[in-house]
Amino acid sequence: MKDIIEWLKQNANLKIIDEPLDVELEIPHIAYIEVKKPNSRPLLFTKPINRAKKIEYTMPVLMNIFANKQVTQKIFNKAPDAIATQIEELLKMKPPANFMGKVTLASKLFNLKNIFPKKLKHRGEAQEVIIPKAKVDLDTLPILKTWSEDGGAFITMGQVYTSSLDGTMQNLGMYRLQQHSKTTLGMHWQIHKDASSFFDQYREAGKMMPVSVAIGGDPLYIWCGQAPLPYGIFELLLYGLIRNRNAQLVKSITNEIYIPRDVDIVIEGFVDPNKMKIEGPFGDHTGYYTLKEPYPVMEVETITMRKNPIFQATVVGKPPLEDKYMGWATERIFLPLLKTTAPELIDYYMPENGVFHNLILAKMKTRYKGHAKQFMHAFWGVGQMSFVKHAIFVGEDAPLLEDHHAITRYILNRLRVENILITQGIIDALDHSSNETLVGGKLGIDATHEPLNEKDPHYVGLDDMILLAKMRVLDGSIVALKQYMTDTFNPITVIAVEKKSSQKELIAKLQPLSHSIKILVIVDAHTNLVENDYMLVWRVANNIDASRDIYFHPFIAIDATNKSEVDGFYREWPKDTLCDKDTLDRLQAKGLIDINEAFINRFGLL
């Protein structure tokens, strides 16, 4: 991957755009748009400008690098499930029984040599050009703002390499940038991950932490530093084990943090543990803008980048976007070493709309009553699985976890209540539902048991126009209403309501049509169709805390609306991720994207 744009033209159909393009919303628009589509493809901007500040940039931009499944596999250059077996035979290395095994044994143990990283001591070709820290200008680099109501413009592809104090750690993450000046960074680094750890490590001593933001190379280089390792394991040991050879890394100009040779750009600096900003808002990989925080600032020394460099950049907002094929790489790779945790797990997938860490669906093995809840606990307690907050497992006799109907059919069909955990524990820093930052609900389902073997005789199913009409003679608030997999054991309800109140007095008036209902979903009305099952998955698991919005009587009830005061929610609600009307129209009659309303609805664009 010595020349990226060439490799993509040959191996994953690049499509290069010639049109000035603006790095605010225009170039991110058409990247959102494209990543979307089932056959989409890299892009590269070969003219990016910034009108607001009349600048024609001078590097071009590279989006969606992870364009697909196959793309994403040629860039590890073999399946990922084949890593996954290769980290299996790691884990279960024996001492060898014969000569034979010896040498199988003496051949994997020469293999691993290419794992570890390889200090050089010259210069790679990430510093052939040097900016002094008196011309350091950020303004140089084609950094994008995605949506309208960002704080600014976001390096959202950076590699930020950090190290602990002592130095005996190194980490690679992928956290977000806001460019706060023509010389600092905001360090968006959550509380949960290593660089924040190594950070209060610098901020307890009094001293600067130095750290070099890497752009471009090998695409690897990014997808491992979003990999799921645990605590001071540094992420390019994945790119020697993926790639069978060492990573090779050069130390930065200004600090002793080294960096990969071959990436194209670097951004080295210094952040000053007392030294807090406001960062955000910032419409993320969520979909929703994460709001105004403090975080720390980074204060640039210099700049170094190879002689033609190319800006990589990603857009993150409402799924499906490239985090789906990155997340399905970690998610095959990382079974193993899940399965270490918890050995009767078969296999594991998180959907793209249920944002990764808000779902995950888990086929296993059960041994013995309560086996699942076992599992779930199991998961809740491991690592960045920690974060996951809502697990449903599955018995070994279930369809493919990704045979979305199924497997819905499947669990609808075990579904019971005494089968369901609430219990409370940690969330992701970026999750906006819970009624504090940090800690939240989280919901098991035990669907491994046998199916239900006879149906409610109770139960009498109405036709969608019936039911909503008899709904709305109970509460005028609903306004739409859809009926999903009504030949199971329990049928789905959603409902659209203008919300004026809380939901619970909703479900109560309800009580009367319990034997028309077995699950209702509840949604707002104004952002969102309750004909889009997609996107109602997606809202779903975003927006609700199980401890607060699941309930049980009459019916099993999910309140899925925005929160507020009326719910008892005194926290800031955040928006949904938006195009720009303007922005999609231009693009539209210049023939740079082709779009119609039902795509428009499909994923919420609007």
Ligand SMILES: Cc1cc2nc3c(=O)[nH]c(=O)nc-3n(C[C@H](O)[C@H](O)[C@H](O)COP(=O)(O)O)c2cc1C
Given for the second form:
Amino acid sequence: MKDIIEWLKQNANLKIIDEPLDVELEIPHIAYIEVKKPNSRPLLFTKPINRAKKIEYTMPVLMNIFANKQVTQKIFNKAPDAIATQIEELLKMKPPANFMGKVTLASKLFNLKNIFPKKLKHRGEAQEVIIPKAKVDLDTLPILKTWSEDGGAFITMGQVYTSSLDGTMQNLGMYRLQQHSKTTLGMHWQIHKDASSFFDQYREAGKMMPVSVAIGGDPLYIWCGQAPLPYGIFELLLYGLIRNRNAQLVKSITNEIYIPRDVDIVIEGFVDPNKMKIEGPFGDHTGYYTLKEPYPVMEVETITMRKNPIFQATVVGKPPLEDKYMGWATERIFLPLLKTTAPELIDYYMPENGVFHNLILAKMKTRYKGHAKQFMHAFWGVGQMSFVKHAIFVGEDAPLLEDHHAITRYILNRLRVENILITQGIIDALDHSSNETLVGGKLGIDATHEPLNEKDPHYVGLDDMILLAKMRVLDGSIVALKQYMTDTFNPITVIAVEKKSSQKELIAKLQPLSHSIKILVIVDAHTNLVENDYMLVWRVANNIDASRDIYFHPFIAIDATNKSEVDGFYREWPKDTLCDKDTLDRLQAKGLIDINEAFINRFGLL
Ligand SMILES: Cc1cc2nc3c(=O)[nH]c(=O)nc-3n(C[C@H](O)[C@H](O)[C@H](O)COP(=O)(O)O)c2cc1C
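Switch from the form predicted alone, shown above, to the form predicted in complex with this ligand and output its structure.
Below, the chain from earlier opens the complete complex, with every other chain and molecule after it.
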């Protein structure tokens, strides 16, 4: 991994783009589109510019490093499942029964010495160039502005290194940073995250908090930064375990934080616990803008870098994106750790269009009544898994969780109202659907039971056109309809509406059709296509708060429309992240992207 570009050329079909391109919208839009394609490639932009600020940057921008599963696996140098097995073996380590057992155990323990990061006494390659405070200018870095309505430019692949007030704990977290000025950055560590917890310690003590933000180096650092390790465990231990080689750290120049010697750029500075500034909006990985909110500010003391640094960045927005592949590896590697809390868990899957924390499917062996419900509560109570909004548990006889069609059939053929649990808990700071921030509805479905054995004798299936026509007689706001999974016991009817009032009223009006509807899903017509099941899952999982938006009479109904005062919702409802049409047209005309109407609709680009 010494020369990342060479490595990406040989292992990942790196695409090099020499055309001068703007860090505002152009570069991010190309990366956004590339990673949605099958066999997408990492991209190196050699001539980033900023037309508005009249800047030609001296360093290239590298994007989509985790472009697909194959590259991701190569970055790890082994299959994520193999790492999971390694972790499982460590967790289950037993005293050896015989001589060979002792030898195996000794070699495993010997290898463990490689997990601990090593603190070096000398400087690192990341410190070849040192820019003193007086000359710090964040405008020299090709920081991207991804979306038209972003509040500015954001560092999106920053490895944020912090330590606890007493210095006993170190943390690496990946948090975005908004460029506020030439010398200050907005520090977007959300309240549930480890660095935010350290920040509280500094605030209580009234002390400035040192922070070093690294960019680049071994891409595994980036993955480790987003890995949801428990509080107090330094993510670079996981780096050592995976690489079987200690992370080599050097001290920052102006503070006591240690950072990897071989990253490309390090931004060192302090966060003043008394200073907050509005951060955002930012088009986030939910596919929505996160709204403006006050976040801490980092004052930059110095920037250090390699002689020829590379600036790494990612784009977040509507799925699928690079975080799909990072998330896939995380999901695999964390299975054994999850099993320590839920031993009968066989597997789990967080589909990318559920943006990870909005939907989880889990396969388990049930041993007693209420077992699946017990696991729901366990999930909702453990670390970052507690952000999960919708959890569906299936039995050990269920098909592959990634087989979307088969698993949906399995669930719908077992869905009974009495096995649905709706409760409340903490939710991701990015969630926009609940009436207040940070807490909201949770939906758990226990589909571990036997299938339903007979169809509802009162159910009368109707064609889409006929059902739509009958519905429109009852309520003219319904403009489109598509039924899914009509060969199961619980077909899903998706309707698109031109919403003017609470959907409670609409659901009540549809009572006369209750014999032809089992599960009704309502979405807004202006932002959804009822034929696009991929984006519908994304929309519904994002847009609902289960404790407010799920109804059980006269049928199961899910109101996935945008909410407003008519729903008793008084927060601001965020916009979708949409591409800039002029930018897309310009890039298409230059042959830098190649997309058509179907692609635009499939991924909700405009
Ligand atoms: C592309 C990407 C961007 C992210 N941006 C943020 C962010 O701005 N703020 C945040 O709190 N978490 C963000 N995360 C999630 C954190 O990296 C993740 O929750 C991580 O486990 C936090 O580490 P910690 O538990 O040590 O705080 C991001 C993850 C990815 C993959």
